[in-house]
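Shown here is one chain on its own, the form predicted alone, set out as structure tokens.
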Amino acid sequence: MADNIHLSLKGIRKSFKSGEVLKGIDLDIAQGEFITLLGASGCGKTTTIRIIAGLDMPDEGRVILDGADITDLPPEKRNVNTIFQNYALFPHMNVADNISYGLKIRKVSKAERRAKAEEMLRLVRLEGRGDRKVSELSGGQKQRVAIARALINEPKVLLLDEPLGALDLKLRRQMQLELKRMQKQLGITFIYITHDQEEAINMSDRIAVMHKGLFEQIGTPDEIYYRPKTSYVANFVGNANIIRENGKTYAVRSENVVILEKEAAVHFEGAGPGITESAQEAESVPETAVPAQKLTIKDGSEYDAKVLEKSFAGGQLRIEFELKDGQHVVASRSGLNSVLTAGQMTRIGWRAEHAVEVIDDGI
């Protein structure tokens, strides 16, 4: 990325009233890449792009954009625009009004103007809506509207505080497509807010997982997911189960622990002698989680478990087990039920390459 670096942030630092919420962040942004900022509420990710949009200013450090220092610019000299969960559309103007109004104030002509506004409904898909009122959209439309306002004055950058937060779940879904598509045909920097992991795994090139202030790891959706390297990154991006043994701290995904009978003492193909199911049997006993095909048990990889609680939810099959030590464990699948119930003692297990090492900070 060295050689395409499009934004950086150098060191910043931000202190409110209620104490220090950026201590020292840096990082570099490729031209035309999507990246997420993923944290909880209060973690710094709307302050940190106020800073860039220029809504706030840092204690320290610099915001560096195509080589230039544009820290000390006010917001309307950046070339960054910000697209809010509120859309903060004009309800006494119509559709294309709302859309090229940036331009209006560019003095940029009437013609123009139109021929512009028309271009970008159709890169939003609400072509032959120019001249509707605002009330007259339903919540999607308006936050194409916004998005089509934001990407007239062809920003370099584009800022999203959790721009489809107000949506419902099957449009913030259509709308993650949208954007996503948008972006890669334009061309356009999209740097992201959400709290959302689903939505950040599914629309980022990156995701810049942020907690208490600062960045806990930057990666592809891949390498956050599958590879983490805290235990507050395993536990927020997917649930992971944080399994403490020997002095270590590992992450098991709740889809990678198996169940097993205590009684049968099954172990599934490649766990070495003392096989005593195939891994087709194994497959059909009641009280697997997940695909026999995905996991081996060895030994010292096997768990006497009591059950706590099981439900469903989203489709999922989720069971919670207590280890003897205490620790929770939780498997899931989709979609199959499983004859355990409340207090039954049972074994889990997992393949050990299913247990990535991570830094215990205290989740």
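Numbering follows the first chain given and starts at 1. Rigid core: the largest C-alpha set superposing within 1.5 Å between the two forms. The structure presented is a predicted model; accordingly, all values stated were derived computationally and were not measured. What changes on going to the form predicted together with the partner chain:
Relative to the superposed core, K248 undergoes a C-alpha shift smaller than 2 Å between these two forms.
Core-superposed comparison between these two forms: the CA of M93 exceeds or equals a 2 Å shift.
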Second form
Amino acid sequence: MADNIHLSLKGIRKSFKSGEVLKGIDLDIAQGEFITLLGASGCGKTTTIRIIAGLDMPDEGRVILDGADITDLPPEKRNVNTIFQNYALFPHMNVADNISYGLKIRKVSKAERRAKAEEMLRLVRLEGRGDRKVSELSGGQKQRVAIARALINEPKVLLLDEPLGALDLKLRRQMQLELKRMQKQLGITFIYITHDQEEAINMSDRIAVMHKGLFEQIGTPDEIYYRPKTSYVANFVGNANIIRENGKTYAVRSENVVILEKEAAVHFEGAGPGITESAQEAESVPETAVPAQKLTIKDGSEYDAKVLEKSFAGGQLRIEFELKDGQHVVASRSGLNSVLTAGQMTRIGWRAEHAVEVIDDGI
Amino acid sequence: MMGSDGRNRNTAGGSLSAGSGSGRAKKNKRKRSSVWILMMPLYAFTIVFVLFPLLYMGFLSFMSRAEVWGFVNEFTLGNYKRILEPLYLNTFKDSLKLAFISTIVNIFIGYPYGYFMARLDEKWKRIMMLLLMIPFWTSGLIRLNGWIIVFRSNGILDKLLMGLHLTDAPLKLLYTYPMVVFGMIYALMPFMILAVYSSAEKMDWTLVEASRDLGAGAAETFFRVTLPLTMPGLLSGVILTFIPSMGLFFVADLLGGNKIVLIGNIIQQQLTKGRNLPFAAALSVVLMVLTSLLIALYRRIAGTRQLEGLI
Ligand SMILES: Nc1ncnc2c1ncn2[C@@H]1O[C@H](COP(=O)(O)OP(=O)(O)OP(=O)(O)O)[C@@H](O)[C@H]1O
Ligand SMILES: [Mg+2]
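Alongside the form predicted alone that was just displayed, please also present the structure of the form predicted together with the partner chain.
The complete assembly is shown below, putting the previous chain first.
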């Protein structure tokens, strides 16, 4: 990593009238890497890539591309292109003219422009749509034109600001795969913005989790998901429960929360070998016939808990509990319903290896 | 008060009965006829005050002149023939030239003004708009008279310049051609500014950023993106300044003395001193045809886009 740094941000700070938006961010990106800036709305993602593109000037810090300081270069002098959040296609040009705009600026001959534009249209699967008006395109098509318009310039770095935000879920999935395919095929460095953690995990080589103008953690999707460093990262990326106990803070993802009493088959796999024999029997027991068995966890923690609420979301049943000290814990499992009812008392717990100690940043 | 009350009740009643009626078609029909009724006064107004006078003017232009006032019911092409006399042809030419010059200046000052005004933040936009509107609170005639006080021989400007020893004799600016051009520009500039402003305001600024991002410099971005996208505004600004500057006779009157004669002045003179109604009508018809041709040309260029600021 260290020896093929392609783009790096060094101590970037930026303030607007509303306050300090970037509070000194550092980031090293390798050639051909797909890196995602992930964070809640307003955390400074767009500002970061606008500074890389040269559309905003940092108050402090440097932007280095291939060893050259490009901080003071205007946007047209940087070999960096952007896919804007609203696509920003030129309404007075047709699709082909939009795509070949960068070539026209560089005075490439008409024949070559046309050939390249055709090639790009094929790449983004819009063959034969070159003479369409921009206003005649669907959201997904506009998005692909914007990608083609940027890629035709063969940028060193492509910046993508929530390019799939406006698309419906199905098209989004499809475009995620296509973007990833194009990125691999072309070997261009992608800096990708999203606030959808699933998208970030699916697509990225590395994820930089951003929070209030700082990177909380930069790492592979695995690292971010399984070994979050801070409570914010654990909560934002893994939807983990944040448990505070004996002056320490732990993150426990909801699928690792095991219900030990009154609800037999819950989280059998998640519980794994740490659960006593009786769980094996419990597996075959139909949900309606609730055995009065009790599970115990060998190496982990157990708590008395009150059932607060059950809800079904995102293909999962979520059960929220309240511990004796008032902390709330969410357990999730596949399935539509549970025999537990609100107000009931039960016991829950998790294995020690599933409780990741994190730095507490108050979330 | 009574009237508006009554109308409100009527429409409310109308929609009620339509709602309880059977079926969509009936509702639509009812709606369309009520729209038509509402439009009636507008049509009537247009017919009485626009269409009829126009037709009447056309008719007049083919009539003969009466001794004292009015016209004699005798068909003639003489009025139009007379326009072909060098005196009048030259006046048309001069008027077009003046309109052309003042429009060009208006473009070069008004476009940047309107464009940058659209880029200001909301507060400053409001302030600039107000500054632009304040002059309209006073009649144009009074404002032009104000300029006379400034520009006349030994007027405010001369006194100032001579007081500062920048000049040692009056400049004699008043009653010159540049003064009339100045007056036209002064009178019509706000229309150019507002027309450009209205289309620059609507333009998506990220398009400019996108162009820069794709490698175009600031100047190239202006010509490839900003100018094409604000062209409708610029063109309606041209229409709004070019056409009136051929007809604003009082500007030439007040600031040009009787040395500079525009087509508007001739029409006015023929109506008043000359008492030649049919000839004034013929001149007006020609002027109107000229301006209509310009608008047609504009529509050609602007395509199907709306005449921004005009409508
Ligand atoms: N030009 C500007 N002037 C003033 N404040 C700004 C400007 N641009 C951004 N901000 C502020 O900076 C903060 C970060 O904005 P930014 O657009 O970088 O957020 P983001 O992470 O991209 O959010 P989102 O996910 O909603 O797009 C916001 O609070 C925003 O209001
Ligand atoms: Mg953003």
